[in-house]
Number of protein chains: 2
Amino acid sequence: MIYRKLKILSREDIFSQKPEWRNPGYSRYFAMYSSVFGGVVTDPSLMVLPLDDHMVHRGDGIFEAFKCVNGYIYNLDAHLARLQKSAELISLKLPFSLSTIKQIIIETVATGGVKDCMVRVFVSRGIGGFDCAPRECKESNLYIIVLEPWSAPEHFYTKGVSAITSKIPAKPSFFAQVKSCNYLPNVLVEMEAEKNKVDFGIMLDEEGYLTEGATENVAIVTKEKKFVYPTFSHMLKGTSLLRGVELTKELIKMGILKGISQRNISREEAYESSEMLIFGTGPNVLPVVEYDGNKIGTGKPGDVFHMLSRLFQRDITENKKVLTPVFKEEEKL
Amino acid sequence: MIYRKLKILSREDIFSQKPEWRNPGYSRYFAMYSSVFGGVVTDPSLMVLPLDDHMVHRGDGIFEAFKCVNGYIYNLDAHLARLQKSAELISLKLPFSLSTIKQIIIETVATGGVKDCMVRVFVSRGIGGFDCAPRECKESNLYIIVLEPWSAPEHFYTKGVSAITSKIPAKPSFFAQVKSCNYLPNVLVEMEAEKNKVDFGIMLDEEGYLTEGATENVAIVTKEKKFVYPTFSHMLKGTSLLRGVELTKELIKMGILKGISQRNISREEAYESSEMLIFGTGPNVLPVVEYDGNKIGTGKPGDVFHMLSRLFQRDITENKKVLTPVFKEEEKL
């Protein structure tokens, strides 16, 4: 980009039919709802928000990300409940009732017209100048974006993934529990992992126990066949992890696992585990086969991973309790 | 705001000459530069940015705020140096050289056409989908907004301000030193102060020492006439505080103060101080007359405050070393 004497731009300069700045090389976007504009846009160049929304310049906003598979949104109510919890924690009044937000989400996905997509929902503190204090914001805003589905590289599932312990410390307890737009620590975890040529980084709490990755949770399967996941004191209540815990109960009924517990996990215990798992909205569940250079278990994706992976597939395609239809019930909106 | 069946909006719906959503009740904006659009806009409804800029959804951006007084930008080089430092800390490549950014700032303020204004500069990780990792962002972006000047209420200067110790802990050391768009802790400090009916909140580090306010620095004058300010281990290097330290040296030459030191300050020491001061780009310097319910000094704005306030006024209007002309040298750009 080369600096030139500044030009004063008109509306036509910016929002021409195919603006240069909306490079088509990025993700495909199908629809965006904005409470600022009071409706949905499908032209990607209109997927903008005011610079003076406090979410932009202070990170004063919260979000959720979930997927729509074959026309059904997976685990929507869990995401909405967490959105409400995040809002409460930072005293952010939602712009609509939770049921209205749900309706708007469904209708925005329907407008996008694509049965397999990712959905991201943001609630911002709102438009209101550039101060830090929210008192200048008159009302919070809702933004929803519907974009192409995310998929992990195939070898993540077939060969497993690598992880390191991040040098970035876990967020202070309170802030770790709000899914806010303050993700700079997480961003640095991602950059550190990339620099170290591994797939994921895992943050530790002050006492050196495992917390979470940049945008995913972790768990281990001990040699005694127990499924163990960290306490929520320094991490987000991952919706995929919690579904994973539910699905793990089936493995216990089947006699494959012997128990589930939520407690502190040290790095050393993870190194010695028979399986290490990553949970996230995008990939569902992934097998960690190398952590801090140590081979985990056999060094290959393990049985619990394979079984949980299949159970997730079934959950996402068949479990009506966690599936919200987008297209079939459109007329009911 | 009432939810209605969603409408698909056109460019004309959103950016009509006087769009409803751009409520004129907020701050007045004079100009905005955007490297995304490649120029300046003066119509506030065009002061927007793409939702998929990582600054929006991850707080992955940095910023600076400074003022232009009577056509001269105050302390610009110090702000630019800090912008560069913040960028380095989070491995963010600036979209232009620092000297080009300076040129663009000057020209954007000139385009705004107002001699007294606030200027806010943002560098974002850039447009690139909705992941957390910056690798999907092709280039960083620069946004500059020129808006009406900020002024503290008159009684802040004449009667002094009140402060409390915030329950929100100071940011971890590394993050406290990056002026990033991750300001949620600061936002909560502001809300806490408002709830407690005081003007400012001050965060403590893990050991209980004073760090900084939501968007300002603090210092004290001891009974022994020493000017003391906290170490930079858990706070931002405030440009106004550092100017204040320079100006304080004049008070030492005049024999009014006996020394300057940068060291840990406990709450108790602040309670016992003869003056407590707040430094910030908006107000320059303010006298704290009540802290955690304790009267500070005489309970009225003190001599050091009055003298520093006058020195700041002189600095801002006369000290060519820290003043960047916007309008007179416009032809040189």
Given for the second form:
Amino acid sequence: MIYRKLKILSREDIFSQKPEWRNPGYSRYFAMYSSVFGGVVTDPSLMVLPLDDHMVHRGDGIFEAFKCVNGYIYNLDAHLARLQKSAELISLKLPFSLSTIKQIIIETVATGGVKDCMVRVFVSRGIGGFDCAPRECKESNLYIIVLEPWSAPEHFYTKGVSAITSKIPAKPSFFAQVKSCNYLPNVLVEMEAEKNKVDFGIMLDEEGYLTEGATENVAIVTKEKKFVYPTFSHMLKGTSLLRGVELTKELIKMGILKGISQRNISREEAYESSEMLIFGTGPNVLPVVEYDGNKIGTGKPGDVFHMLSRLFQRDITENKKVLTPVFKEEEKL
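The structure above corresponds to the form predicted together with another copy of the chain; please give the structure of the form predicted alone next.
The text that comes after this line covers the one chain and nothing more.
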């Protein structure tokens, strides 16, 4: 057997060879906090985590993703509450109290110095080995990454999006409730959608009812003008969907909708709906105009979508109850 003589790299070798996108000013990553090192870095080449972290080699961790708009983090408390719930479900002890985690998030975003960004928070079981059992993990770890905001293409809003029913089965009920780092099924849904040249894939539960997309929730508006969204038995409780439900109540007061219902939704009912909507952290709400090749409603973004989109924008910019200021000048307002 022939062995190649591999070069043993020094620290200088590694940092001299880093790609341009890992350099400050060129990267889409602005700041990262790591409880392993106990601080924040702004050099993208230092934004790393140990390979023997249980989150890396076993998917044993949880996460949340949310956005900061004009210096205000949107819906942060709802995301932290869900983070805590996910931790409880898998018996993962958070490394800090929620209030401390919240403060670390705010300071990390502030260190990044960008008022419009995405924030991802990860909590892992810990580091210490490559076993499946977590006995080597002495304590959980917290990682926070601040990066460029994601925004949907403009035509998603003006012309609408397409979706198909995914062949990837929805996660079993227990695992669907946990926002874990094991997202292999979600990755496959995204790949399937891309392969079929559509924008989104939607999974079904064992009984054939709609659940969720790879990273989004769905809802429909019936011809009777009722807003309907699936039960949470086989899907994650989406923070954007739940905000959408609250905002939808305003449409009832305005007479645009006649009611809200949470129940099972079949594909056939979705095909016949007047509107079909997708909710997510990045886009807020999007109109589905084609599902499984079937035209939804008029085949164009509908009135409920347009109204909800405007209500989301107002919520994100004006509703202080769901906005957390990051920078000192915002705190004085």
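Positions refer to the first chain, counted from 1. Note that the coordinates shown come from a computational prediction; the quantities given were computed from them, not determined experimentally. Think of the rigid core as the biggest set of C-alphas that the two forms share within 1.5 Å after superposition.
Indicate whether residue 18 shows a C-alpha shift of 2 Å or more between the two forms, with the rigid core used for the fit. Residue 18 C-alpha, core-superposed: shift of 2 Å or more.
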